[in-house]
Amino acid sequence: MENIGIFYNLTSNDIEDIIKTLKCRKLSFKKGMTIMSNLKRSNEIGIVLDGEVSLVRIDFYGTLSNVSTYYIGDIFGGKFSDDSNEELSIIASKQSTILFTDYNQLIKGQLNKTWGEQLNENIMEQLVSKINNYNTRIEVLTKKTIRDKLLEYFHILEKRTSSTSFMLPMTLTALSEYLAVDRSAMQRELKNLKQDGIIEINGKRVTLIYR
């Protein structure tokens, strides 16, 4: 677990002590299982140790939509959710392992002096990362057309990886939800971008050709 962001720069002994002190629980979930419901009313937070989970909203008509996707190392829960709407749940997108703790234990608990300061620093880093990700998505969503949204997102990944060839960090379905566009329309635009000689796409690998 040393590779998980919240445990950065902590030893395996520190991590064991943290799990014991914060009364953490580690649970596994099969794909499609509900991990947490009524998110805003929950005081628990979860840390993705393995797999992938989705924050989903159920609207007035019972339609389920993906709001956000959390990957290994990400933190979720009522205090860390992406929306003020109470009709939010966390669903396992694939087989996943989650470490749970109580928010008050994490923030207000008696933290060991040897690891407490580093743990708090790591939590702040996670929050700053979330804010940066929100700002990035807002920047992408301000673009008016699907093509412009795709290209803006690809250029962000180009800067992030320092390469014109990179792997998409999510599935095409998750990407369409991230861009707030219809998946079929997005796939047509990806095909158009390829035909226009602007990108090459092979599976989840995208290469920018003309900029």
Given for the second form:
There are 2 protein chains.
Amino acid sequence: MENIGIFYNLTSNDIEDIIKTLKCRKLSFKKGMTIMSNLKRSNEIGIVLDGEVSLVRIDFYGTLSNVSTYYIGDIFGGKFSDDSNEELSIIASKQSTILFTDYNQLIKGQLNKTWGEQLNENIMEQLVSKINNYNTRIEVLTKKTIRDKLLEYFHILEKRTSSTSFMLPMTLTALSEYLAVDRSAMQRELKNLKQDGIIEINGKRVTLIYR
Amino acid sequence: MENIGIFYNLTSNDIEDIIKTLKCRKLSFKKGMTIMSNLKRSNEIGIVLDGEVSLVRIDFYGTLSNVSTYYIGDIFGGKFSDDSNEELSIIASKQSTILFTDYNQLIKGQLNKTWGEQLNENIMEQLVSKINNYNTRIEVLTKKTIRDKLLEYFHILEKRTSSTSFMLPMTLTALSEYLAVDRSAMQRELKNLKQDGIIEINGKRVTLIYR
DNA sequence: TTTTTTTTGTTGCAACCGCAACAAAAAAAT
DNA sequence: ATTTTTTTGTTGCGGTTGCAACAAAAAAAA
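Which structure goes with the form predicted together with the DNA, now that we have seen the form predicted on its own?
Below, the chain from earlier opens the complete complex, with every other chain and molecule after it.
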């Protein structure tokens, strides 16, 4: 539990106290189960302790479409969903454990002298980090060509690791999804970059070549 | 000031008190002026009261590149920027008025009985709304073809307005930038959609045709 | 009102990219 | 250790899209 972002820098005593004070409930869900429905009218908040859940939209034909995915540490719930006026639900996309609480409880909890400030800071940190992740991805997605998307992404990794040689944090298949391009077209472009002497790539290790 | 998201549902008395308590400073900047530099080490926070500012990265060649843009109501600062290890600055991209405060002050302010909870809720709301905007844009950007990007965006507007006929909230030029596609290619695709009887478009009014 | 700037609309062309389909390699599961 | 699943690597083809370049319309500024 201490490895969950929202509980960063809090002792297990604090966490226990938080769970009691905020009247949290911990529940597990099998893949495919509905965790929340009718999201819009709900003040309920969920925190992903384990697994992966999806925010899905149900249109008037009853078709499900994935709106976003929440991973370990992420916070979700009515107050954290968008302003559209259709039905939203949360379903478990993997076997998941969820910690439930209430938005108002969470806000009120901030008044606690021992852990209130830290909890609040953690929640903000969580949201800000999500914003930054999205921001990074948008920066990459707005590049026009696959080559530019790849190079932009590689440059970000270069800065993150402070090295011109780094490991990709995902499979090439996942990378093509992240970049929203066709995998085979991406593979072709990687080959071109290699042939043009701009990068080296062996497995997941990428090296940028400056000359 | 009451129309700024972070001050939603607060009286002008509250706002005055907040500004005093959090030791805020209000400053104006001409276009091009540097608002913050050396962002990373700073606990300083800015709120855009008027205008528009840019978060820019300065690489080792001294080249500026835009990382993100903050509009009226947005919060920016070191604690709200990413985890890369390069120099970041905030510059005014238009004539702007900024309210400055300190991250720790803001967190501490939450303890105030009168406006603490509301202020906290507003800050969260602000962050969550940004996440949702980004989320929406990513949903659109990850569509593979210009046609699919347009239709996805139109469907979002359809839901937002609860109508198959709506006004575009921006110029076509701006839309092409939002979708990260070439403007003329987008224009061509709009024509195709019209010819295929899928949409009507006159100026900024778009109507989706279901048959 | 006139001038200037921005936006819209259009087209040819070449490069780019998605798609389909497959084989080999690697990883995960049994 | 063997089977199954996932990932990687490759290619031809045709549709899509970025680019350049321009004219007309609309909006904003003078």
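We call the rigid core the largest set of C-alpha positions that still match within 1.5 Å between the two forms. Residue numbers count along the first chain shown, from 1. Predicted model only: the values in this text are computed from it and were never measured.
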Checklist entry - Hey, with one rigid portion rotating against the other between the two forms, which of L22, S28, V128, F100 would you call the hinge? => result V128
